[in-house]
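Presented below, as structure tokens, is a lone chain in the form predicted on its own.
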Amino acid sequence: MEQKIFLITGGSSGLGLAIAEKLSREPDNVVISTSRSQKKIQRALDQNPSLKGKVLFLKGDVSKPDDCKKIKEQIESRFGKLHGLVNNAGVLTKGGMEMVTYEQWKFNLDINLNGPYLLTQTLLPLLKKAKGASVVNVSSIASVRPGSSVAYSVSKAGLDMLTEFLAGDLGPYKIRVNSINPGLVKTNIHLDNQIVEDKEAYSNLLENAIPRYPIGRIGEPEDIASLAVFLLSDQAEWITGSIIKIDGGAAVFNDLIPPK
């Protein structure tokens, strides 16, 4: 089988790490993960020793043109092409207009929206060479149902439109572009972005959210990884421009439905 090269941004924790781990189970896959934080990279390796030698971790900020260029150069020099890109890197700043500063607003849009645009644009020559590449953008149901962060919700809504536009724009190159829109998933994003004070507060947040999920539980990273890996595969070669909710039913939750 042909060796396939995959890049996952924000791949040192949460959803990105789960996707990287799942992709690495296939021996013919080469999995590359980027993170802005060397500390998070080391944490990932310490907590998942089996990933050593299976996942290539690179330090880089997708919102910075020079970092994107360096990532592209490293992939090009070693592998020459790129079969799959997962734009997963994301940040979250809680609050509405009266709470979120302009600097925080820009930071959210730089990582969550500008980053995927910039990195996809930079890596486009390598994606073209794969002759059937797949781009998966990790968005959120907050893109269609406003959440607790104006900056996060707007950035993810923009990411969904970027997905749809690029699906048409890059389709002639046989590059597929789709979006995964998770609900609340057990990851480190709320703790890493200081949305909650500690693990106890995070556990309470998860517990209080369960009634909004008809399936009756919060998502696990593996739930999202399974869909991402499918969209990256040849099995999904006729799927592009799709915005796929994967949220345990949260987006259609209706508290007027009689309880069971």
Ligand SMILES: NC(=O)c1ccc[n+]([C@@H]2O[C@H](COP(=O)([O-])OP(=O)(O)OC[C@H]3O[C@@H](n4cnc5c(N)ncnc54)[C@H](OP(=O)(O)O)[C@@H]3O)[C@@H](O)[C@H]2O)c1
Contents of the next structure:
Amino acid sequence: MEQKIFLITGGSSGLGLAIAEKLSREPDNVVISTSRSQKKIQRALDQNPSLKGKVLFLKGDVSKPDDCKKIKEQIESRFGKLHGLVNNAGVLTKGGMEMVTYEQWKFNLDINLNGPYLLTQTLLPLLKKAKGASVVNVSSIASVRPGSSVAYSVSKAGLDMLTEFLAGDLGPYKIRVNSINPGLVKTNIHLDNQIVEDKEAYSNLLENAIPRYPIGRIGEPEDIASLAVFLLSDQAEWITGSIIKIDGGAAVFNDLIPPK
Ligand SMILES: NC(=O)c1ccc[n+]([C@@H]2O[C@H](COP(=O)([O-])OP(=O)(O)OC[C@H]3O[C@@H](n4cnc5c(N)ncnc54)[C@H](OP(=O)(O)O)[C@@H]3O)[C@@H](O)[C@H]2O)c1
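I've shown you the form predicted on its own. Could you give me the structure of the form predicted in complex with this ligand?
In what comes next, the whole complex appears, and the chain from above leads the way.
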């Protein structure tokens, strides 16, 4: 089998970690990940010892041009090409216009939208060389229905349009681009970004959310990893420009009639 090179941004936690872990189970895959904090990288490796030697972590911020250039140089010098890119790194600031400052607005857009643009553009020469690469953007159901954060929802709506635009733009290079739009998944994002004040409040949030999910549970990172790995594979060869909800059915409810 041909060796395949994958880059997952934000692989030190949550969905990115689950995607990196799932990809790394295939011996022919080279899995690279990036995140800003060495502490989170160490935590991921300590909690998942099987990743040691299987996932190569690079420290880098996807919203910084110099960091993206360095990531590209390291992949280029060692592997020469890139078969799959998952733009997964993301942040979330709670609130509407009266709460979210302009600085917070820019912070969300910089990481959730400008980051995927910048990194995909920087890595494009390596994606072209793979002759059949796949880009997966991790968006959210908040992109199609206003959620709890104006900055987050708008950044993800922009990301969906970037997906559709790039599918047309990069299709001639046989590069596929798709969005995955999860509902609520249990990760560190809500506590790390102060969406809830403590673990108890988070447990309550998860518990209270369940009735909104027809399947009867909220998501697990592995749910998202399965779809991401499929979209990265040749089995998804004819799928591009798709915005795919993965939300246990949550988006089929409207808010006018309480579900239960
Ligand atoms: N969990 C959910 O309910 C949910 C639902 C819908 C969509 N999503 C989306 O799924 C993606 C992953 O979220 P998650 O829930 O797994 O969050 P998470 O557990 O907080 O993980 C986020 C990861 O992104 C990294 N990251 C953040 N900013 C970065 C930057 N500028 N450059 C590089 N890495 C960065 C973090 O590491 P560092 O802090 O070390 O950089 C971390 O590894 C996000 O795009 C999120 O919007 C999540």
